[in-house]
Amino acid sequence: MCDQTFLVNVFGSCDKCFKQRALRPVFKKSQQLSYCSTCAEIMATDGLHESETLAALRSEAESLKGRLEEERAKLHDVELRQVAERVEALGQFVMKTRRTLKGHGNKVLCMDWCRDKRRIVSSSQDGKVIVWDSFTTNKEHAVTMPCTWVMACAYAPSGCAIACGGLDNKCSVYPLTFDKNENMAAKKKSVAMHTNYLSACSFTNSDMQILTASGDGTCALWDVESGQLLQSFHGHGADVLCLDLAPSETGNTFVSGGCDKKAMVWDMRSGQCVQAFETHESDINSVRYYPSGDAFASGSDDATCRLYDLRADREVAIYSKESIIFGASSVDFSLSGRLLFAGYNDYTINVWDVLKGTRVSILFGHENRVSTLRVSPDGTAFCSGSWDHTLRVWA
């Protein structure tokens, strides 16, 4: 949980042009004002000399960025796979489908595990959110959303609530009870409101705060009880498609990826981007922290998965083969961090040796693209969801 909160406006009347627009906080002579993007840009150029145009400043920023990349390249003295040459190779790897969860009437778009290691929540293009018992394959709860394409869902840490959203631009939280006949829709709480579709959501280390990512190019931190916006995160140049919270109990950072091909690491307390990586050649569909929190992996439409070391501040591995030409839609690590599971649009799940960069297994079973994938909290299994309307539990 973050130990500080900041209240900012997200939509309202601009203090300069008075138009109803998305706002950002601006400080002018120590006074905080709420400006729209256009007015903030105009204010930023006030008092500049003729030679200090925005284009010139952008050019200077690009030049500095290039010099930083050169300095970073000087430190890039060895590849991860070279360091791992002495590490023993993995033995024979066998995983099978142990359970198939059927019940959605359309593409499965997202899923998440409960911390009890047994229950799963999934969302679908059919507008339904279902809570499953992964042992028995029974449905425990089902919610029909007011829209189709429910692209995000998440289990609360306590296991007593779920969050979901999609084309309704909202993140809604539903409390779960033992009474399966109870009308869950009546207890729905709308927590987050974006100006475009909700692409991802994740509770922080408590049920009281939730992180969201959206097609409006922003991420946001919300208070679940009051629905107040605590912090907004601006920096992506296009739709944000995914996010993942740092694994430590006191983790105040998260990583996001989007259609601007960037993966960005954010400080939840300040709202600032603290690291950014731009080596993918297409949309980043999925990001996931390494179990230690010192690195993260990404999966992209460029048919590669990549590993970024936060301490070295650079990409350290690429997981790809010439035969893989379809995008990676979802990634997750094994509990030890030695394996990277990646779901692809060619209906397969590839398992990669994180250290050696080699593929150790291909899992077949789904009959359409694999859209989501998560390893269970105890690491004994993982679940995948697909456009074939089903979820599969592998072990």
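We call the rigid core the largest set of C-alpha positions that still match within 1.5 Å between the two forms. Numbering follows the first chain given and starts at 1. This structure is a prediction, so every number in the text was calculated from the model and none was measured. Compared with the form predicted together with the partner chain:
- A movement of the C-alpha atom of T380 falling short of 2 angstroms is seen between these two forms when the two forms are aligned on their rigid core.
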The other form holds:
Amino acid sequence: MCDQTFLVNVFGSCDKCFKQRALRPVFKKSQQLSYCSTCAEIMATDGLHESETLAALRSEAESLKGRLEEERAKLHDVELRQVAERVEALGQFVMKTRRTLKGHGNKVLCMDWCRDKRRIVSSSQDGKVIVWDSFTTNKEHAVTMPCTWVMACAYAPSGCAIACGGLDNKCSVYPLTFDKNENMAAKKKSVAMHTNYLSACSFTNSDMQILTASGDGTCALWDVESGQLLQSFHGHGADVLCLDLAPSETGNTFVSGGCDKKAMVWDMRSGQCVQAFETHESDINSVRYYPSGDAFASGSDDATCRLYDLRADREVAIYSKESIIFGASSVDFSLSGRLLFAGYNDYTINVWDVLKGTRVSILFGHENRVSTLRVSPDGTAFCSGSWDHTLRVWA
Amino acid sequence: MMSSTSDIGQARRAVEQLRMEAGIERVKVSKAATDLLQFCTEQAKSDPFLVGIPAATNPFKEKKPCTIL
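Here we have the form predicted alone; I need the corresponding form predicted together with the partner chain.
Below is the whole assembly, all chains and molecules, this chain first.
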């Protein structure tokens, strides 16, 4: 690749081998040296070696990917739905909207349940974050964020605080107070700082740490009190749109999904990606662990939801129908993991039999995209939020 | 010759990551699926959506609303 046609007009001591030879100028790290022709050739092939290494690494990466697929395929001895044939089919379900929460002035983007199984926090495009009592539909708290598109919100495990963020690139924590004289916004604490929008956030098992996902392609773990970054997770090739923490019994991992069509499982302590899955054909909008922690489901713009088993290290089920052509924005499991509730951009909610792979119910009611969906902590109901400005509690 | 140290660094990291992923222990789908099934079956009796909580005890179903005394 190097065409060195320099005139040899110097004779002297080679800078490399020190022998008396006809010398030619050679550039190493922008420094000019004088090498004899032998040493110059050796240097040229060293350069070749460097590019050979890059090509070798790339081809090793390709062959490793192939080997990964082979290893996964070897264990693919049966389909989940075949194993599920021996399980009883589910009966008919009657699920209806039992509460409608009205009050947001624009699209509802995110919601989360409090551990008390009754309170709900929701956030909207208009910058408002509202805490509701879902039994009575009363609004208990409301705060206006300094930014619009509050894409993420979460309830703290203690029920005493909420976290939220969006286009402000931050995740802020607001302590909840019932003192009418206190202004909620005054006690706001900025915890996370990303270089692009905040797409998801979740407290870990305590009020002390928050996990965030961002349009900047990374996830991060923060200490709430000090705002310090405890760990960052790099690996997604594009915006990260969602995350979910493993159920506490299974250990310190979480799963994230992104616009790079990948779902990645991370070790929270080391910051390393331990497993990655790339079978979706478009952005992954939502990921949720199966209640046992051994699997997780994902919902994507490719109009499918999929189930990935972590111990088999592969996709084990696809939930799709030819008639479903709009993206799935949000997924969650019922308490036993038998049902998967998925909200779609065609305004519907589909309920899937996780084991058999069939749809058991389709729920109508929202008048625009369903953007967020969570099952209550005791599994008695689930709540959906929509671009139609409302939230609905179904049971 | 363009400086390719960052490309090499990236390629090396990708290879290390793939080596690690290729090397993890895996379980057959039949075993994994059976375990998922077992979990579901065991938990089914405590899943309100499967078992169906009577209107009286489900706070969201309106027949007999909860009153806090």
